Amino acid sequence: MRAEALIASSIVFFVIAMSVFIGVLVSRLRVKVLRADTYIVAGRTLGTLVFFLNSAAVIYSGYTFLGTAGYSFKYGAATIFVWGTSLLGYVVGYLIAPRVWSLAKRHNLLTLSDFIMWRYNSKALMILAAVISVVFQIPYVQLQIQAVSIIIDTTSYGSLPSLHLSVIVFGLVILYVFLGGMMSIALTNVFLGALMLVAMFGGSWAIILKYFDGLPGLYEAVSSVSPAHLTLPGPDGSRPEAWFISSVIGTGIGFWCWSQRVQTLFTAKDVKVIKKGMVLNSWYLILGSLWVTHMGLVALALGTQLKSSDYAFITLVSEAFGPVMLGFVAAGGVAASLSTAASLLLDQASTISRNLIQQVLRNRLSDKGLINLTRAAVVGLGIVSTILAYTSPALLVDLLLMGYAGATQLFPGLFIGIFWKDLQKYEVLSGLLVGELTVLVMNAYWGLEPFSIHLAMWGLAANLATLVITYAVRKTLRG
């Protein structure tokens, strides 16, 4: 192995070991007392840092590091719609989730399905929105894995077998994950939340100083090479203004509708807590997320070769500074990634045992009972996502591709249902129906999005008219 490759990727191996550790630690010596809602939620203690720092880095995975950076490279500007779903994201939290967890703490609910089973009290609209959130998730999982792959890719200079490396990372999230559930990855998250935002705002400035001298200087080098990429519909004329705006919206609103994010929610010790960090994860957004979207631009304007565009950030720390700092920045994707498949495996282990299996059994489990069965569907999700990162990746792309689309046509139950008293089971489940339908159908046929309007947003019309039409003919037939 190269000098430089050995420095890098030991700094990135070390972050990863430092990640273990605390999370195994942190399961021997906090999580003395395992109750279901201690494994699943951290038993509701968590106060503003490490819930703001744990939320932070569920939310932004290893796509932040990789996939923005790639899309700005590809598309330019259309990649500011990103920001705009987290910052509506966090006004929508602010003004909903605190109810939300008032609701769940008062009811002891632990999964955003175990929210539609009280509002609505009805098994079948529960359990398709359990298969929603674990079927939807499964590709997130899976991009984690790909997200370190590349990342040790690029720091071991193409030295090292990546993918399997990457597939032995994740088995030791597994392993404390399994160990300790929320409360390890909620206390391993503040380490590696902390981690993504210096890499993230410290390794993006460095570089746009380095070669522009701050942002003015960047948008004249890019529009000298290509302007289209400043405006919309960007350089392949494919991102509108209907598109952008669509896709804020209907991103926006998703923002809390993906389950495991819900499930964080709920890890929150008091309602001030949930506001204080939407607060502050939008300003997690402004010195982080925001400049990773730039090195697109910085990888167009300069001309560097990529192996994919996902490879824009790495690359340029790599060129720019060399094996020590692209050690620290990829540790900060590495965290991006690790945080995240951490959150996603324990909600859909959850997800699975308390409103699939222990529903067949018919609630007969014990909280050890469930915490056992919990810790089995991690292992079994785990041995899913590591086949299907090797087997079908081009099919996980596609189904990440409506994602989005498909987790947002439950907000209708989740957070409209909060307000609207009337609202019930028949009207929420023959709108989701048709809602999942809807978006299938369209993705079926690639591109397929008439008027330039995203997939959410078509999905999400087809829900609304479906659960209004469904609500009216009730009201008339008990009229």
Given for the second form:
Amino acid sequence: MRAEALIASSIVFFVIAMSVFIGVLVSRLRVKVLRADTYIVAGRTLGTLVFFLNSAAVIYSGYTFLGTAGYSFKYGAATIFVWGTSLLGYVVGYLIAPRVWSLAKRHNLLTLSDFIMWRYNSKALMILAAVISVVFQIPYVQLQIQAVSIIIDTTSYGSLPSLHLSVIVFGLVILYVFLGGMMSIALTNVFLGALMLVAMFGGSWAIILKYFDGLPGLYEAVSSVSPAHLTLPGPDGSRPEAWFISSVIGTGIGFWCWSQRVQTLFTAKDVKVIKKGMVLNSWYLILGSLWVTHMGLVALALGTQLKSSDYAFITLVSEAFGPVMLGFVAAGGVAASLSTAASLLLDQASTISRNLIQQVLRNRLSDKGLINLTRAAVVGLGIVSTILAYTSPALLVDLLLMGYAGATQLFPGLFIGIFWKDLQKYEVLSGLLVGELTVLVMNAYWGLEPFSIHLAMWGLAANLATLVITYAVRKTLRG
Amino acid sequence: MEEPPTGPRKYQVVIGLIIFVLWVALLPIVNRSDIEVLGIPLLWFYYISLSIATTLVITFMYLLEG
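Previous: the form predicted alone; requested now: the form predicted in complex with the partner chain:
What follows is the whole complex; the chain from before opens it.
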């Protein structure tokens, strides 16, 4: 192995080792009495700093680190929609999340599907919500494994079997999730979340300043190479204004429909922590992910040769600053992926154990029984994700967008149902079914952006229309 | 359904809706390649500024709640 590869890889593997060490240590020191709510939502005890960095680490994934830079390399200005997704998500979160948290605490809800069950008292709806949550998270987990694989491949300069190693790393994540649950994830994420922010801000700005002396220089360089990257519909004309608008609205609304994000909300100590978390997370985006999205433009302006567009950020760091800086920034990318993968695993596992097994079978499991079942599901899901990582690799961002469209269909049941008290299971269930069917059918025939409108919006339109019609029919029949 | 006192205030909902509108409604106006502000293309300048403004609004919403 070359010296550069040894240096960069060592830093990355040191960070991985630290994460696993923290995760395992927390499970030994902090988890004194293991109850179901301790294992799944950290006993709802997290204060502002831990809640903020944990939620940031969960939200900002390998997609933020690699996918958004790759997206701007391919589609230019269209990548701006991801800023809107997160920031509008925080606006929605600020307004709605405190109420969701409050209801969850009062009724001891541990998962998004628990929330649906409590609100509508419908097993069918709960099962559907659980299945949607788990299924659409599978590509999201796979995405993290692939992101780690890309990072190991780059830091080792292609000299290590990156996919095999990323699967081993994923196995270590499974270990600390298995042992300590949410408490291990949250405290590990404090370390990973802080590392990510430093890597995103430091890495991006170091590159922009080194090559262009600031943003105007970068935009000027892009303008001379490919001016189409600076406006919509982008270089290939595939991202018109209608696409941008529908993507911003659809993904902004759907931001909190991801089950693992809702579960992260449940870990907060009180409402104030949730609100402060939304404020701090919006600053996190301004300081970190906003600038990573520019890395695709940098690669374009410099004419950097990339293995694929997702390699943009770390390839630039490697070429600009050598192995040490590459190691630190790549460690940030690994941090982003591991932290998200850990929370996804726990959320999927707890949804399966609690909502698809315990509540369906009317199983009166003890806390210990539920934890053991969740742990078994963590291992099982880990194996499934590993197999998928080997058998069905795909472009990072496309996977996420498909997942977004599916998860967003939970919005009416989850959030509108909080404020519309007369909304019942019939209309939510029919709307959800039609919404998901629309997403699947339209994706099969027209892809992720049918007629230049984001898939989530097509699904949501069909979902809401069905919901309103069913509501009107129910009212009329009972009128 | 029980009613915990944690819902948003009306003015906060209105501000939230205004932010949503700002993220989408002005796009046709700012999506131009011939105008730059401080050396930054208008589209990018607008959305960087709007991102910072959105963050400040969320921050002030929290601070004003006391």
